[in-house]
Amino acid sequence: MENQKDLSQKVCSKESESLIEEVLSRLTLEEKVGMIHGDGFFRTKAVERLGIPSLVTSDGPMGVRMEFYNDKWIPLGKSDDYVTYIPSNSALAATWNPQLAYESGKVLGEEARGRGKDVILAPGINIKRDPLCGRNFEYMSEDPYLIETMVVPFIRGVQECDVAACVKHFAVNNQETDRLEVDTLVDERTLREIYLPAFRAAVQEGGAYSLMNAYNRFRGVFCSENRELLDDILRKEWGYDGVVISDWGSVHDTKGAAECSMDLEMSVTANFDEYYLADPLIKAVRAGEVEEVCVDEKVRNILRMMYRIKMLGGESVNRKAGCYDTPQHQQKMLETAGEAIVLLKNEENILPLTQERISLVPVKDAEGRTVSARRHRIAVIGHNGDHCHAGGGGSAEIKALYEVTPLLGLKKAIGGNVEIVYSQGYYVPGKKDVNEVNWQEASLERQIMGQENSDSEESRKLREEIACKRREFLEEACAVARNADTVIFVGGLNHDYDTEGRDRADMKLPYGQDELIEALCDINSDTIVVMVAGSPVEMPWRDRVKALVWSYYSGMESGSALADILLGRVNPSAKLPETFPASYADTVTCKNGEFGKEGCVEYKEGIFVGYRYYEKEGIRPAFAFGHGLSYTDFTLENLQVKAENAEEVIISLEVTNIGKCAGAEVVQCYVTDCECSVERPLKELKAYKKVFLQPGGRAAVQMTLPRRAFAFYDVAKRDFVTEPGEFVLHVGNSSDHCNLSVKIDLTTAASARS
């Protein structure tokens, strides 16, 4: 037997590659293999004789997931795994605030560490290629640059807490339909310009200690065994020396997984020793079918990560303890949610609902004398007004310590001098229990997303029952609205629609909400509409609505933050991180038919994703990328540009708050290549800055554009290049509102590595 104390002393004295090699040399083949596959749903085997602990992971897109039994998808059911519910990545991206990304990452890292986790499976950074993708709520944006600037500080925040961030899902993972098998075909330029930049930034700039491969195939090969992605690009080109973890159940072949740069196999079944990188791998090595050096490289990467997060070595005694459910975390989530809620419309200054607007209403007698006062009556209508979202969405589900709904948030903030009456408004059918099987337990089975036979008698009766209930709910809501001074509708989606494992069938609002909103507008033309959802929806009534607010799933304090926005205590400053098309028919994926297919999906639109496509085709969306209003007004002026050297361009301008309240503006800079040897978008986001100003305040804003901001991927040269010539810099506060521009001439051709 090895002397564990002796080895521990050596480990504590030096953390280096040589020490990793020493540890590696003492491991048996069985011990090494035990470290590279799950020995539980969220942990690996420990090597106790050498003091190597089990590596413990947890899902975490919106907080650290609940505790399960080691070998059963059954929650332990104790009270010690309630956590802080953090805003979804979509909500975080809507803040356009990298500092908040860092602070949210730090909260997540502290909570993961406080729960005893070593790896938190977050953030998700796949491109929002199509608005119907079921996991879009977990992702940040349709734009690679915005994702880059948010994911890097997020990772740094997590990993400051001695926890490894696990960035996912690598790569081109953009639909849930047939997610376990679908083959994605993407041309090289599109891959490099749209789908890989955020991952490159995550590992090269963010220093992510781990990364998760995707379920899907890429160019015919599963991502878990894909040498082009994992060996050529990730390891050799980007120089990555961290850990690649399989998505749960994404490995399909022992030899293929063993011989590529995927380090740790995890899955959803309890036959841990039968995993591809378990006993079958030991047999393959013994038989000479797989070289043991392949196993060594995986263990080497895992040990390196363990040292980095202070699981091993001399610094392990100083590993941070973390914490969770602290008042400081809750306050930070409130601040983040306040910057994540987007004001889409505000005609006639319907918002905010100032104290004057909702004050007590005098009751007078026949002679005009005030004899009493009645409370201003606000009708909150809509299922999402009193619905909690933390417990759904697939692996994003958590046990939130609490969640403030919009109804609760408003009641807490307004107090007793205003009467708030709630009506559910639309009927949401309950879920059916099917043998109490956990969704994750069956997640590797082929799922058919079709509806029940619409011709069956049972389905017909169910539809009639639902229609009857919806009519009753609508009539009740209308009656409440008629007796209210102010009407606030809170609707949108929920995690029946925004969820892992399936895509939406269309962009329409479910549960008959469109009819209800139209009816409420007939009753009160000043009806305020709040949408809570993780993905865009069609809003055929949007021209009738004067005030429209959008809230992604914004965490445990989302209701409090929404109340602050509606009441004017917080000035909205969020911007859309994605385009909201007027209808699904306007999307490029709808037109080319290359989304939601089984078997194979070809990204025929190439680089023209999101606003790049709408601008190219002259299609006006419902709300543009980068759009978001404020209760104050800003001016942008005095745009100047200078190129100090061949490697960067510096732009400067002045921003002034000309309104009556403090607020923040997001100054956005887009680049146009005037003439190029390849087709390029009309403009692309390449810089932005969020500026907070008091009324009358003025700030000088400076943004630096590196050479790569002007580059495109040259397939022949297999590199990013910047061609000489003229470029236009557009500056404004959304992609469709850039009222400042300046032309520059880049006369020196140079390579700009991305």
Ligand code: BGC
The other form holds:
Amino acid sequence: MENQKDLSQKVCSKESESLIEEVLSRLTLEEKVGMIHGDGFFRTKAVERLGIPSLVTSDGPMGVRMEFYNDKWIPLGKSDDYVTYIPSNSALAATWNPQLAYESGKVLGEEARGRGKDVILAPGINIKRDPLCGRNFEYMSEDPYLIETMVVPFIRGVQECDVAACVKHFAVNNQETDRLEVDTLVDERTLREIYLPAFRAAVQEGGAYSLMNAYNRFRGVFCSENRELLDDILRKEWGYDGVVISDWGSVHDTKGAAECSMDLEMSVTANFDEYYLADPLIKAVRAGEVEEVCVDEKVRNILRMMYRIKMLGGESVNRKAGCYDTPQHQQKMLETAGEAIVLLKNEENILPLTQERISLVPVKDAEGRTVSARRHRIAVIGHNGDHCHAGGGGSAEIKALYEVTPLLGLKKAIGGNVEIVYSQGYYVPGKKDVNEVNWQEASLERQIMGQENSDSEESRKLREEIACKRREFLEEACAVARNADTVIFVGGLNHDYDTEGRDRADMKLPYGQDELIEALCDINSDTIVVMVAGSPVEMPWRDRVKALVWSYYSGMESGSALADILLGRVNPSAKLPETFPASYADTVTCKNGEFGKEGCVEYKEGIFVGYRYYEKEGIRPAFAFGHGLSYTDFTLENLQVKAENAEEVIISLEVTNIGKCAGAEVVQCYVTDCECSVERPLKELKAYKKVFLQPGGRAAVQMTLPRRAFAFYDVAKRDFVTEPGEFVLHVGNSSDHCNLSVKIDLTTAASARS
Ligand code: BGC
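Okay, that's the form predicted on its own, but what's the structure of the form predicted in complex with the ligand?
The next block holds the full complex; its first chain is the one shown before.
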């Protein structure tokens, strides 16, 4: 297998493997079992007698989560668990910059070590199958290749810090509705081409030391005890010798979990000894119902991981100590956010707001003579303009050391010589029920519910109150806008919508924002719209606005980065890592009704996920996968095939920055199979490169497509196969804008394993 070499390099040395066996032989059954289940919400039992420390885990993807009591879902309220807030995975993916993925991983790894953690429960890499999935903000993309290329460096960055990444959630975990039970039915080809590649890359190329099984069922069997996923694919096919950690509370059966390749049971209840892999397992082993070798195998994997992250043995003196909340981390977050914010639209070059555009405004007398000057007035309108997001979303919540909101970012960047007026614009009702209980504690009992839409007198009154508030807020915002020279609306979603435990009900903007945006456009046709959200929304007014900026949850410096982009101090270079459909009705999952159902969800669309579907059906999305503008222009020319052999195809082209400012373009290469025995997508992303160029600068760009870039999964052969024949390589700066193409002929049939 192609990546076997990589894999063997990270396998422990013979020496530590024999140490593992020695340690194992000295452990009692009770001690071993203590190592394979939670003895706290985020830790396992230590074996002090043998110097084996407890394994300390922590969420999560956007920074190291706050400390909790060991046995209560109550934050400890410490003052030293504020951390660097890292851009969400959706933001990171929007950078299309694997180097930044590596550096973000490194920041997370250093912070995790700095906070004394051994395993960081990140990254989340499930496919964004439907725009409404509540956890999409934690995930990267609808495209497996983009995820692969970002997740591998991310994991390396984390693990270089002597902390284990925990890739989640394995597998086919793409909705929150009925997340603890739902059965996902996916055909084999789709599984192999869409849902597994990123996990395979994470394990084989990224060398992830741990991986988290998903809550859901896959083909009828819970992922925590799914032999097909864990034993056959993960262990046997991919050669994985790391640790599989259960998602919190995803284990359902002692024997089932004990006998399959899941190593560590974690949960959300405090009866630790009663966990399936605790006392019940000891009993089952003693009764001869489960063989002790099953326990040994799990402990072996855990010990191996402990050696790898230098928790054990002589190497532990060399273990990196990590650090958190450093100015370097903050600087890195600023840089990353600057590359994560997508410029979706910029008609008439409304942006950037150059110094000239926001300079003093002449004040005229009745005869039109300039008599004095006043400061330029910018109205920032919208709740997201001054809202902090880090503390929400479910297990991704963190206590950020700070979070620069868009309003603060602008104020910091502009200074007092420009007047900035803020108006909340739309009313966001306080959450009544969700925060009264800790959502995680309640997560096993029920779905986390939002405000009921019931017909009771009380909720009718509540709705009226909300409508009334909304009007008040809208009127105030319009008054502020009328008085301003520049209007910037900052809206979108927040973690009441982008959240674990619940999918969105629709793709609409909440809180009456559509009406507000229309009203602002009536007042000022140059209104700049900024959306802060973790997943797409319908933007029915998008043809009316000239400038539209998209920011995923982009970390603690997101407001500073946004200001830099609005003011032109940073040239936007992000690209959408997912399609933004014009309306939810356009999505394949809406059409086939196979999303957000309870009980069982069949992935009837097969491989046609995201742009693969829209292109096949000729549906124009609002914004295509890979789309993102810059303040400069680039030309892409001279596409050539440089080499073509049994192993790979190498293409080259020239990219020139023909505009007036420095910037970066993401050159994207999509593959089309001209003729194939099975139906294939019209185009599939198989290579990309981000190129930074000074004005007038030109670069030769080379991209290598390994043989498997042309392959599809042949169900009969149970392997990836490249059929001989013609392929077209489309190159451009977005999936819907590929103006270069070249045909190649792969005549030698070859089997390429992915
Ligand atoms: C989530 C995981 C998370 C775990 C621990 C679960 O509810 O699905 O992603 O890591 O909780 O907080």
